[in-house]
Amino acid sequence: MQRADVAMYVAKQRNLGVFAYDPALDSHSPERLSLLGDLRRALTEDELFLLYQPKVSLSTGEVCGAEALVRWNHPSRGLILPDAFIPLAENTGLIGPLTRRVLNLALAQARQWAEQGSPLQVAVNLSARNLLDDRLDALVAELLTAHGVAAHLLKLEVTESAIMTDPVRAKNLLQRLHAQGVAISIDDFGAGYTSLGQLKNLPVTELKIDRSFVMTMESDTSNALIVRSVIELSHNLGLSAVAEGVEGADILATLSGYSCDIAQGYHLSRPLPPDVFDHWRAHWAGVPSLPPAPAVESLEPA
C-alpha cells in the first residue's frame, strides 16, 4: 500500500495517468531516509551554497543578470547536485526551508553587489510545491526587507509544469509577487503545457526557452524553428526571450539572428562561485565576435 501511494503521488506530480513504483523515487528507502536526515542538518550548518551563471544581453553585450543555482557540499559524500536532493525536499516538506535558505543566500549576494555599485538581478528557481504555499509572497517580502534589496533585483523562475499543478492558485500567488515588484520568468518554456490563453494572463516578464531545443538547434531544423517561434511569441506578448543551454558560437550567432534578447550557457560561462563570478564579470569584454547566422526555413506560409 505504501508503494502504491508513492506511485500515485509521482503520477500526480508528473501529470501521468499511470506510473509504476520505482524504488529510486521512494523517500522511505533507507538511503533516501539517510540523505533526508543529512539535508535537515545541511540547512542549518551552511553546507548549501550557490553558484551564479551569468545572463548576457545579446543586444548590448552586457551582463544583465545571474541565475542562482544551489549545490550541497556534503561532509562525506562530497558535492551533491540539486537533482539528487531537491525532489527529496519536495516530497518531504523540506522544500519550504530549502527555498528560504536559497533566497537568503541569493539576496545576501544581491545586496553585496548593490553595495559594490554593480547591482545585478538574481534569479531563483521555484518548485511546484512552492507555488502551493500561499505564504510565499509574505516570505519574499520579509526577506527583501531583511536584506535591504529592491524587489526588482529578484527574479523568480517557475516552470510550466509547476504552474499547471494548480493553475488558479499559482496565478494568484504570482500576481501577488508581481505586485511587490518581483520579476517572474517561465523556465523551460516549450516543454510544458501552458496554453496561450493562460500565458497572456500570467504576470511574467520573460520566457526561458527549454535548453533541449536550444542545444540541438544546429542539428535539428525543427527545433531551430521552435526556438525562433518562441522568441517571436515572446516579443509579440511584450516579453523578453532568454535562451539557456548556449554551448557554441554557432548557436549564439543563430540566436542573435533571431533577435533573442538574452543568452545563458557554457559558451559564455559555467556557473561560478561569487568571487570567481566577480572576476569574470570584471574582465567580461562583451559577446564574442559572432559568425554569420545560418539561414533557416521561413516561418511564413508559402
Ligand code: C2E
Second form
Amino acid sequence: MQRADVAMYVAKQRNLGVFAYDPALDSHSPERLSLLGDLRRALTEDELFLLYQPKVSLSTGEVCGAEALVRWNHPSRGLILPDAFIPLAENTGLIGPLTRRVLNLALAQARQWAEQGSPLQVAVNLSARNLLDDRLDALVAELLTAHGVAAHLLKLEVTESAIMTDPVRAKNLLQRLHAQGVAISIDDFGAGYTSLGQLKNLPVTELKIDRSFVMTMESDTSNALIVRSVIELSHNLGLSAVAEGVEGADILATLSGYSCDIAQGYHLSRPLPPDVFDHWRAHWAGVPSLPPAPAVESLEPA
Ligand code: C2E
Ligand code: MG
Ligand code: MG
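To test you: the structure above is the form predicted alone. What is the structure of the form predicted together with the ligand?
Entire complex below, previous chain first.
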C-alpha cells in the first residue's frame, strides 16, 4: 500500500494516468530513511533557518519584497539546500510541519521589519502537498494573528505543477487564502503546463518567470522572446511580472526595456541571513544600471 501511494503521488504530480512504482523516487530507501529521521529531528531541534533574497521594483528601484528560502544546518553533513530535502519532506508527512516552521520564521521576520518601521512583504514557497491540505488557509490565518502581521505582508509562491496536482482543490484553497488578503504568486512560470484558461481563473497577482529562461536570455533569442511574451501576458492579465535568476546588468537592462515589473537574482543580491539583508537594504541605492527610460518619471514621490 505504501508503494502504491508513492507511485500514485508521482502520477498525480506528473499528470500521468499511470505510473509504476520506482524505488529511486521512494523516500523509504535506507539512505533516504536516515535523512528522513534527521529531518524529523531538524524540525524539533531548530536546524532549519531562512535566507532572504530581495525583490526589486524596476520602475522605482526600491526593494519591494523578499523571498524566504529555507536551509538546513545539518550537524554532520553541514549546509543542505532545499532541493535535497524538500522532495523528501514532500513524499512523507513532513512537508506540513516544515511549511509551518517556515511560515513561523518568515512571519516573525515580517513582524520585525514592520516594527522597525520598514515593512516588507515576505514570500514563502509552498509545495504541491501543501495545496492538498484543506486546512492550510486556517493555519495561515492563525499564524498571521499569532505574529500580528497584516495579511498583505505575506505572499505565497506556488508552482504550476503544484496547482496541476489537483487543480480544483488548489483553486479553492488559493481563493480562500486570497480572500484573507494573502498575495499569491505563480513560481517558475513557463516550466509547467498551466492552461491559460486556468490561469485567468486563479486568484494570483504575480507571475514569476522561470529562471531557466531569464538566465539564458542573452545567449538564446527564443528564451528572450519567451520572457518578453510572459511579461506581456502578465500585463494583459493585470498581473505583475517578476524575473528570477537575474545574474547580470545587461539582462537587468533588457528586462527593464521589456517593462518587467520586478527583478530578483544574484546580480542584485544573493539570498542573505536577516541581519546581512537589513544591512544590504540600508545601503541599497536603487538599481544602478537602469537606462533612463520614461518610466523613471514615476520615481518621483507622489
Ligand atoms: P524558487 O522558489 O524558484 O527559488 C529561487 C531559487 O533560485 C533559489 O534557490 C535561489 O537561491 C535561486 N536563485 C536566486 N537568484 C538566482 C540567480 O541569479 N541565479 C541562480 N542560478 N539561482 C538563483 P534555492 O534557495 O536553492 O531554492 C530552490 C527551490 O527550493 C526554490 O525554488 C523552491 O522551489 C524550493 N524552496 C526553497 N525554500 C522553500 C520552502 O521554504 N518551502 C518549500 N516548499 N520549497 C522551498
Ligand atoms: Mg519561489
Ligand atoms: Mg522560482
